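To begin, one chain is listed below as structure tokens, in the form predicted alone.
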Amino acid sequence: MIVRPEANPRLDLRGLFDAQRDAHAREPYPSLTRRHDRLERLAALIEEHEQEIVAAIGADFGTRPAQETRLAELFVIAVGIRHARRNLSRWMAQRRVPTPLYLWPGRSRLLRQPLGAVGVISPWNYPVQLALLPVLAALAAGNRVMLKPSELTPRTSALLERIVAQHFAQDEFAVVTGGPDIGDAFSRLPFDHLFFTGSTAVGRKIALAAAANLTPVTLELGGKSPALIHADADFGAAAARLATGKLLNAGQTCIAPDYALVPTSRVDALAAAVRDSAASLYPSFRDNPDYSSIVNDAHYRRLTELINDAVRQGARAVAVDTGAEAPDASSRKLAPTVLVGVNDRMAIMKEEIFGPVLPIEAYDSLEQAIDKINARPRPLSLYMFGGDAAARRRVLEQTAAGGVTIDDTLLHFSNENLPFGGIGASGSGAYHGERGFLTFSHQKAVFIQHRLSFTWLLRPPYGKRFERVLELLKKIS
């Protein structure tokens, strides 16, 4: 049976935090049954309100296909909840760890303990998935959770605030809505852990605010995720999978392939193949309900300026031919565009694109391609198409990225058995599956001494006995 506690009266930010801290103090280690109940209520939340969620996200974006929301948001959350529920008892179990000979006959254990009251700050691009995935990990680990969703998707954020209050008491899981001022105050609360998903620039500010309280943070950021195309790749298959990963949510995906690295002789071939794949996926994109809008006017203007800047500096834009005039800005439907002849002076090669634009950069050798990847900040994801075993191993070992998918895009994110997280400028820490449970847990070291302990042999007064025992310990350790 799913319990639906009545929502408490709305509390102020600090008051809400204090209520969660007090609730954690009363129940510092929730039982398996209690945690299962919370995950069941989270599952019920997305199941019972699916249509409302789809409508709210669609309204916030202007156009957002219901199928993308159901697949990339609700299905992903449902999979995460099922995975957590199946494995939760194993994750919670105390771990035996080896005890060195010099500490025998004592025993050693690890206790995975909830942290307490944790905060989650989520972004606008997947406003439900990227809000609730860390929440489910925190609830599975036995914590109380406060969520601050993005103000750039106000309808979805307001809906989350309302439906979470219908399924959870505020001292279990609560949503706080508001603008940047609320977000700033939220990040300064002395949480036991703070989880942020968003841009690198804002991530730096979050980390600084959390540092004042010595609050540990997980940062899921972004960056320029490359797609390396080896010379022997199947360009038709690679182009179709590149276009699919790039154009999901009109490119507004933190792990979307940001740019492609292609052998010099194959640049035009890939550009044409990606263009044709995009046209096949989204014919007549302006009126196509399967193709998402850019979330707001500011992001639309930013993307068009990135394209214009690249063209002014010599790049060639290959836009999808829809047989219609380019859309006006009011629709915020930006034509899928491939850019050929890009270089590092162009703004589009300096910042994360976060839109349906794919620059193609040429390389003459695998060594040069690896150097180009390593010259940029470490990306959240790396994609690779083709290549023999030796070439793939070379790329995997000589580049750094948060995660990798080979011969496709995005899919490493979807495996709950793989940790998801960034490295360097693309983030710190990871979650999904057991890795998410551990992110929101403290692994408490426990040593259990035996009544027949021999440690008295090392006690003062020191003398020959101490020296003999220490020499023996050196030999057996």
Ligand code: NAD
Contents of the next structure:
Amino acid sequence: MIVRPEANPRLDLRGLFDAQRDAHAREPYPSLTRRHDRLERLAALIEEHEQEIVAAIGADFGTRPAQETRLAELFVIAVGIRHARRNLSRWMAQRRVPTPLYLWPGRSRLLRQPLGAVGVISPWNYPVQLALLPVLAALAAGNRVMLKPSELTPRTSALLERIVAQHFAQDEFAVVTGGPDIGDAFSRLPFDHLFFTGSTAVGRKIALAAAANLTPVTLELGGKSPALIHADADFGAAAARLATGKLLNAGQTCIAPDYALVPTSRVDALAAAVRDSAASLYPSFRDNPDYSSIVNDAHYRRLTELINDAVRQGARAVAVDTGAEAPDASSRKLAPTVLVGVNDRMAIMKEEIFGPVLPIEAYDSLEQAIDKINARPRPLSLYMFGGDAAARRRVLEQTAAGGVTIDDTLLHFSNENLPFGGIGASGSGAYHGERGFLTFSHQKAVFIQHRLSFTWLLRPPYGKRFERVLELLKKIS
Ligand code: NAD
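Same protein, different state: after the form predicted alone, show the form predicted together with nicotinamide-adenine-dinucleotide.
Let's see the whole complex now, leading with the same chain.
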């Protein structure tokens, strides 16, 4: 059965949702074997369709290196599935928790229970990874899942719809394609959990829609992630790692370093080092299959306008020397660009860049750098290069960010043992590894009374016995 939400979105969406809810009611606690089977089918789905996925994402972007799709999408999902399969029986096990003296000899347990039918809404920038990583956590936790991928990568979303239907029953895991109107209808379904990855503006709408149903939400949003370069950092190494993190997928990465904070006297040195690193990673950019295109014309125009606005207001663009190569609107290849002399009035310092442009902001003291970070909305990631233990501790303790990588970029994302998520404007809730399993589980508190309970001592009629027992409890608890 293929769901065609375009025909009658609310009716079909609702029908699909009801089918998933009914299926959950029939099997509210899928066995370990059943969950392993679902994870195996998810692994098979990406293995068997690797070529098609690489081709669809490539066609949606214009240029998207197959290597980046294989590494940042398919490998990441495969690692997540393997990690979940290895740990699933431990994650599912009932936990014993201590019981206070006054409840003895009763016992206390925690049961990790599936939530039911959950929704996942995903963005375009890593259109398979950001769709299937939350799905794998939801399936591992024993849920039924509906996924609404992005309309900006239409070939990839259509492929996902087709191949998921080949490997999963619709009431197990189903894909619904469509744009913001379908997304809006989708977010109004009374899911048992709604997991959204995308922009802060749409995240706000999702939270409002979910509130009407008291549906809990996880919001994986974006923002301006700073890279703080300490005065004592190795600038050559920092620049190479910064350029790599910034230019993967041409900067269209939610955790890409958005801007760099650099000691005033070292701004030009870092700009030159980043430019040189970018040039060695991508000696040319227009016809270079290793360098991604910007996803569509609107984003290409937005990025060139951000650069032009900054330059109009006095910033200096340090573009990679690409010889005769001019920016190419038709292939949407934008040259890696470093901007120096930026200030807060420029649009580029106000909004998330999401492209291959690195503004460098100067600072005079570590305290000032920390103040600059804290003056902006809380970012998804923070990167710090160099600094002794005391400086690192100061930055870690005095700034807020979803996650941090020290002396590199992006890598905290790829450890399944670290929760991934934002804080404040960059999101709420988290996933990856066991944290993802818990996001899609209810931790049911269970107290098991003993036949020799003493709680009757506190029953009415109240009198001396009650007072004496309460006094005793106060002393022993
Ligand atoms: P977006 O918010 O425009 O779209 C995300 C999804 O929401 C799409 O599937 C879209 O169809 C849907 N949608 C749009 N309007 C909707 C509505 N009114 N109701 C319900 N659904 C709606 O985001 P995008 O442009 O696809 O992605 C880029 C943004 O995502 C950036 O801000 C980036 O930082 C962020 N992002 C965050 C993470 C993370 O893990 N935290 C990862 C990748 C991207």
